[in-house]
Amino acid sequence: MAVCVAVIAKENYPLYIRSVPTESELKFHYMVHTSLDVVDEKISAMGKALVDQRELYLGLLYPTEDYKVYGYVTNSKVKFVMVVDSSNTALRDNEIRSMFRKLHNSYTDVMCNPFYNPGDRIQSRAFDSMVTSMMVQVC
């Protein structure tokens, strides 16, 4: 089960981060927080092979005893930041892989809403009900 789902700007400040159980909310800001530097690390490790092989899903960014980091960045070095329960086991990277291009999908949709100031935080109902069904769908 996802139980908090970040986007973070190519500054590192966040846009979006919604988490499910929220007496956590502190601890899931802290992990998101931390994972940015393993995806800094990620990111210059690709290099130039990044932007060739278009591969945006970073993988697993590190594992604790009781949820798993996921990473997935755009090609405008947008971040997104996905923390999984470790007890779900039947979830797999390909999944998470789909969850990641749902959510880039969705926030294509918000940044092509002429309302939308690049760089603001993201307050889409659209986009913050799709985040609410990918958490629910996981469960």
The other form holds:
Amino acid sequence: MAVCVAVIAKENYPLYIRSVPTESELKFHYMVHTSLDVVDEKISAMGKALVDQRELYLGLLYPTEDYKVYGYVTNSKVKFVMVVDSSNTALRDNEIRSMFRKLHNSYTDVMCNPFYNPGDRIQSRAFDSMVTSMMVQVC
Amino acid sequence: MSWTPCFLSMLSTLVLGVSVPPGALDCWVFLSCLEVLQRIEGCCDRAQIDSNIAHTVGLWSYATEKLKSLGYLCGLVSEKGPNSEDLNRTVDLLAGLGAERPETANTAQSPYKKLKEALSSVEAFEKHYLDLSHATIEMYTSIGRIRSAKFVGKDLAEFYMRKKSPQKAEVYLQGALKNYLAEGWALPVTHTRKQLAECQKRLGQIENYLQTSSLLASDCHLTEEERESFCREILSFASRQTDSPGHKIVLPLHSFAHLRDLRFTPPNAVVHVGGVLSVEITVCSQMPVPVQVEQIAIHVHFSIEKNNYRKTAEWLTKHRAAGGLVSFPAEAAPCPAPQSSLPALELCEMFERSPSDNSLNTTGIICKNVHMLLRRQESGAALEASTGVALEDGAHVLKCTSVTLEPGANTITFQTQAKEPGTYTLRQLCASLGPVCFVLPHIHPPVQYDVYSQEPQLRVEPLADSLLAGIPQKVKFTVTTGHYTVKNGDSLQLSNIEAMLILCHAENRAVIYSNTREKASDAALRVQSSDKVTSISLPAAPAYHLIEFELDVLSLPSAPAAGGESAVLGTTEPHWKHRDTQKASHSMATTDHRVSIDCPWSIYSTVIALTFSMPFRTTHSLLSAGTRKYVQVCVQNLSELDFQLSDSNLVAAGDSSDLRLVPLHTDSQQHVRSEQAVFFVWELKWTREPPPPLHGQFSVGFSPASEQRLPVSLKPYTYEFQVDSFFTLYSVTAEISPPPGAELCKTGALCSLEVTITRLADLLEVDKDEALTESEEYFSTKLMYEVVDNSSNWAVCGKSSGVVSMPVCARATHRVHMEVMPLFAGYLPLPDVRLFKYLPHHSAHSSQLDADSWIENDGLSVDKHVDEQLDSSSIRSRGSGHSAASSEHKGLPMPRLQALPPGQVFNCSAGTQVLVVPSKDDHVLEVSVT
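Based on the form predicted alone presented above, generate the structure block for the form predicted in complex with its partner chain.
After this comes the whole thing, all chains and molecules, with the earlier chain placed first.
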């Protein structure tokens, strides 16, 4: 499953980023940040498509030797980036899609919280536990 | 399609289960990447390659990465060059490559040759690695993948740092850091900053290094030890003696500490000259260890205040800030999001009114900080660059020396004594540690304090809303000392006025307040009165204090003469008039007293106007019952207080011993509540006929009902009036009888109205006017009667008015008969019968009715009814009537009417009612009145 999940604001600063194991946190931060280049590219390429036909799921952004980085963008240009282990070949595109959809639903719940200021870092416990459920438990 | 994914998937399948020596896989990947790239270059032209960079750049980046890791593995990146272990590993790898394939063996440039060359020497590796890196960065930049370019640049910087060339590394690090900062990625920022600090240290950029260190020392993403070490770097530099003592290193404060709030004492931040002001600031130190700061200073900008209003004592007492606390917004702390670095919009509304009629011309919203919001983004993003933090050098500085800033919130108090009046704006906050200065260049929102100097001032104001005349009233004196110190023996000299007394009590106390309205002390007040001057000795009081005391003043009630309204009172419509005047006059009559006061601080006298209001309004009226006469005086209390009235008295002034006034009220004490009235009635009796006019003098003693005993005897309230010609001359009786044969009047049926005018007295002085005519045996005068029904209960059929000639002798009677028709059923009041004196046109007297009302009296021009009743003497009058009608058409002077004084006519049937029964079919009643 995922090793890093990030929610990135429209202005490209992180709203939420969590990764396992914590030692390689910095590496994942760099990786997610670099992947924004590809996300931007895909969004601008998609910009011409009609709104209702737009696909939120961006697919595989780029692979490295050990990880695969997937992207997803909401209509409000909030980006979800997920890093999964390359060795996990059982993970199909459909599963990634459903994980993103779950993430999106949970994010929508966070946004619906009247005490949450859009643009602030996400500190919701419900969101956190949902992300944990998507992460690999590293022992 | 992108080459990288398929390449990698191929790789992952290959790697499974195969064990290889370290680096072998890297070599293989590097070679494959370059081979693929070379093939692509071989089969495509330049334009195609350029358009497909997005797909190939991944391979370039991958190859660069692999070469880098090979370099690290083989010790080619270290400063000293590879050691023997590294060399062994290199040899193994080169051997593992095997021989070059024959098809590329002859070409000058092949991936195989490239790798072999790169691994063979340090210099060659550097050359190939730099080539690849630069090529990759260039490609990334050209397709807009800035982040990836920066990331490769960071690797390159790391390489340069290892190669001991920090000046080359710095550019890449700065570039990457700027990118991460702009997008608010905290961890990469910290990491890059750490690298940059190392780089700057090696370069000897002291200022930049200290700034980066301070940022890192306050960075919560680092461990405690790392933060402490960076903090110690700053402290050790600060404690080091520098060769040039004047040189200061100015760093921004926000990394070192954060100004949280600021509190003034006094809270309104306004002090008088010589007063002490303290400023208490809360600074949150972001250092991990306590820091001993040599000096903390606030630089203050001084400007002479133009707005004088802020300096007055009124402003002081009215505008009091809540606690005097100014809070500063927290700086973007752990997540420097780009939008939070922008200042908040400061909007204010704007209205522009036209000067002539104050109507709204324009309205709008003004943004006060446009210059902050609309500046170029690039300069705004250059946070890390050491922007010129200028240290302002002002004459006004608040200082606090040797302060230890603990981690977290610290409170620092500055004390200052105000010197020059004006406005002081806090500009900069500066903390200095030896040669290092941490400066907050702008304190925002702007904070300022005011120093004022004030002239001494005396204010006199009543305690209640308005002062009442006639009773003792308290007046508050307030002396604002300003810059003047009141000494013992200073006194206020009040010039006395006759109509206003200043009452001296034995016990008068003055209270002294400090400028902040806190009670300082109180002292006895000595008041001495002589004929002309009342002297009040003030207690000694320091400058910028308030002295308050109260004095009782008494204004003597002035007697208002009976105004014009008493003349109109009691005309034909007394009730209406009375109501009108009541409605109109709810304001009390006032008198102003001007007191001039000599103050010790000024050679000029202060003139103070005190306005006293009369608490009462008095009206009088004359009431008649046949020939008996009564005088009614109404005293109306307009004030808020209740009063006790006593010893009411009405005397006829002058030597008119012929008139006697018998009071009909018995109580000597009367209580009159606020907004209520008391009536006094006297019967008027006379001994000779006709009675002389009455000059009444009414007086009543009054005192506030709440106070039992008053220190002074109060003057009674007086009222004077005059009543003329109140002797009854005519009595008018009206009677309505049902039509003959019927018992009661019916609606719609004509009834007869009989008006009887009876003369009660013989020829008197008052009758001698133009209307009087003399015939052989008696005098006669002309009267006009008029039947008016204002309430439209009756329709007067035929003539409603007429002129009669009245013999001037007692018991002479005139009867007038006319027809009226009741319009409604029920008990109807009789129509009004009015009597006027009918004056010939050549009279010089002023007309009582104007031409318009005259024309309405259509009956006069064709008075056929009247002449049947007129006797021989009235034929002339009829002629004059006709001539009046003809002269009216010519626009010549007309006969005029004069109202009889109210006392002269008594209407016997006023208030009488007649029962009218409804007719059977009154719903189809149609009445036309001509």
